[in-house]
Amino acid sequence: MSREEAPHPGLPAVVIGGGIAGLAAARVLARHFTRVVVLERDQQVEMASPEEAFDGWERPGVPQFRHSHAFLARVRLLLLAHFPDVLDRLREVGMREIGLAEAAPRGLGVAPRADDEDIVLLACRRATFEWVLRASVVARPAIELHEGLSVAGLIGTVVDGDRPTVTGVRLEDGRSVEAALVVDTTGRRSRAPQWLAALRAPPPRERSAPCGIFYYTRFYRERRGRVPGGRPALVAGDLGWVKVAIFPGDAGSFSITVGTPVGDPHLKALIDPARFERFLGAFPTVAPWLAGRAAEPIAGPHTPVLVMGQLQNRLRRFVDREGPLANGFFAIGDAAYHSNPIYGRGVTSSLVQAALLDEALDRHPGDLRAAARHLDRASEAELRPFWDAAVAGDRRSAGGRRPFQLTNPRAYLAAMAAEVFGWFFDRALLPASRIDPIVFRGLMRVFNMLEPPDHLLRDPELVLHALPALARTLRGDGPAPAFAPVPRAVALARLGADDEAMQAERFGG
């Protein structure tokens, strides 16, 4: 859609939310509209560097702002294609690029292949990524970033009883902003269903499932030459009763996150920094990062342990068989597809949808209904398989099984397929990835959202190479896990809690 073909010449495209999804949406919308207005609830103070942003940037509207983030290889490819200036600037401020060979398990030789250049993770903090992207937006005269403004609802019109057409937004202070289209990027707390209901639009189709996990995160800075094995690539272990991961960051920073089941009261003691570190000392894979003076808390001894919980995998669709629920309204990022942060897909999904919004407006100039249909179809094709995989993975982690619906053959087959995939993944593909470079590469391509999850079963080469590991697992001598297992009682003892329930568990009571 060229600027002359915009559906409402002279009116801006309005983006609600100035996080990563909103800033990316603003960048692509500036290709189609002479004016783009971003409305962000949080009031920002100008920060001169990523360090200032991490230390002092208050983002109550983004609860995950200072939690661990994984910027997958798909993010790098999207930046190269759409925002190369952002990638260049991230490199300038200390972001690391981690290639396939560096991410491979120790001792696993990965012979280079031409498409390996696509599998490059970006290591930086969320604050750094958003700081750089925000600077790129502020520098563009076509984009207006207004901060400290909250949106109260949508403004729209209805003609002849048809579905509403969104014509702008209403602010909490009573003012209104007219718009050629409105894009909601306000994340998992989006109030879009209420806003649409106020316009008498049909409700969005919604699916949700609990993530079943709490996250505890603390940030550190490595001391030169003291971190074991050099600067860390992504280190992660799922021990069943707990998940532990080290996330590399920019400028020598890294974070450690512990994921605990929501129903485990003993592990809530991890909120205390001293207990957090004592707990981590029980894990041989993690302890060397904190031993001696290998690293220090990024803000000194008082660096907090941050907690995030009450998470739901939530999917909302704003288009049905009749078309968009409200013409001129779009939603991208966590407002549409939100999954468990442990899979690191949030930022990637946001950038994917920003690119798809760009594509939709290009292919359907002047036709917002067709553009909305295109965005919905393309998002379902690109993101829905990963959302479904996240729900299935969380269900397996919680020890639950999806109930088979015998009255619905399609649902029955889908449930059985998910069970089979989970069984084969846990017993064949994951163990094989530790000893077979072909399986490791295949897993990394899916992990980085370069291939859909079912690629792991559709690629006969991967299945064939996973079978020896499956045989070993079934007879009890499978490949050793990369993350050394630790009994729950041993790690709990490190927390220093002494209540009767914990003592009973330690001694088999």
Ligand SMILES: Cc1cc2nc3c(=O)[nH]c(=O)nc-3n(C[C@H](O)[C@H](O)[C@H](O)COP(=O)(O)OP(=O)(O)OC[C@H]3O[C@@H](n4cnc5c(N)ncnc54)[C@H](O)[C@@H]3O)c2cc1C
Given for the second form:
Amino acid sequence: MSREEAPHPGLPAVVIGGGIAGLAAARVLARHFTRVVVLERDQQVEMASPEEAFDGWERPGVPQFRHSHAFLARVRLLLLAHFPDVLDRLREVGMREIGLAEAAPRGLGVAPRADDEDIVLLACRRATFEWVLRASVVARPAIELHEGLSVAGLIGTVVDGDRPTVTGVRLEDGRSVEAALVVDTTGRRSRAPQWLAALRAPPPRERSAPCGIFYYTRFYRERRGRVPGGRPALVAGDLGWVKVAIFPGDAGSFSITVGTPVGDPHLKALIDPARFERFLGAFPTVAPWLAGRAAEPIAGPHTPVLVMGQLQNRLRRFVDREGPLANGFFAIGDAAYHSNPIYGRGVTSSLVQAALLDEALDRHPGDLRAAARHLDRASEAELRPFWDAAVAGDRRSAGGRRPFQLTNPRAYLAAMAAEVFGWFFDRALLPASRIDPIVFRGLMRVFNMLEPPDHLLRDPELVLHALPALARTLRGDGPAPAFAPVPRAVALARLGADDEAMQAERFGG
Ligand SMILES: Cc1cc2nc3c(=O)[nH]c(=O)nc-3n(C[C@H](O)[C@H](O)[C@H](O)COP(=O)(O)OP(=O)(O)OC[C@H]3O[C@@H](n4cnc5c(N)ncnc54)[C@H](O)[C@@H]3O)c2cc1C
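Pass me the form predicted together with the ligand as well; I've looked at the form predicted on its own already.
Below: every chain and molecule of the assembly, starting with the one above.
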């Protein structure tokens, strides 16, 4: 086989970026290559525990490192199938597992079903998850993790004006690393299009849409070793004007995230920790988590509220009808698919793609073109429906709708279907999930990426069970929301009133 067609036996597989997708990619590549090299820009100092990792691991390359992360049930299944050692170690260091019954609304008796054992969320800080995954990589002699090395571009060969073959990477410091194949896992800020353009590869097909959300997060620790209600469930409420969620973590930690519309300037005051807490005091579902001595900010009173904006839904495909844009180049994780973090799908998507990369290399040994095609097709089948649903959900949240294109029947039908789905979801499925265990289970299976979103309309049992709630919603006496609603004016008034109190405190008035 020629160099352009097959992985070179002596060369390593190179992974750019050592975040969750990069570390997972390295683990699966080690099954196919005798050497795997991971190049990570951020420097790491050895950390002895999850607490040290949370306190001291500097991750400028991952701005969301200390934001809330939900680890969906699909993550647990992927770990069980591909990295069981990681799951075991997470359990040892205090990760909690939340089953269906624990996650169910109070009073909703969910009679156990055999496949419920799949629906188990992992409660864990992202720092802990990455620390454990990283340790599992460091322990493997076939994988070399180089930290503090930044990749500046790709190296490749072009024969007769054909598409390039990637043969390695160029580092910022001028050195280069030869590779049998290169996997980009540099996340949301991936520069793959520029790197490929420099090799004269065609541009990737790209879709993007704004998430329309600002993310405010603060971390806490339970003081009494238990949470309000005694159940460490994920608590989430979408009140239209704001989204609020509590994420249980490992070792008694939890975080609260407030998602605000980007166009709401009043809520920018949430960056101030005192205001953040006073604001949350307006929400009866959240207040008990912070009341009295129930919890304390994880790093003391100076624990910051972290903010993240400019969030996009974006997907990039590096394969077209002719095949890969550049032979030997792959991209997985956020570099390929990312969506609004409020849906909590990034880690799952990264692990799904790592597993698909493994499958692609297994099915097409020695044929990187076929492997790239396989990864692209399988990723679209697995992840695209969730990506489309995220974009549609964000559009609904922003009060917009997909434009109806009367001249294009397919686009017209797709827009209609999105409209119908949103209507039925908000008025029937969501309210029904609070009173009907079958609908609750169905929604949890989709939320946890165990079933695709259209399962909610395709499963006749779910649709039938949602109809009574729909009738009630249309009559105006729909089931009470699990997250007690709070009018915007009430929460804002607290911010405003407290503004005056703060001024008085500050200036001794
Ligand atoms: C605010 C926020 C909240 C989120 N919440 C959730 C959640 O609840 N659940 C969930 O599943 N997902 C969540 N995500 C998504 C999740 O964080 C990512 O999907 C996941 O970390 C996988 O990302 P990745 O490894 O592809 O990229 P990243 O985690 O971004 O890692 C990229 C790595 O590449 C390195 N790098 C970048 N450029 C270079 C270079 N040139 N050379 C060398 N190294 C480089 C970076 O330093 C970094 O280490 C959230 C994301 C955001 C933004």
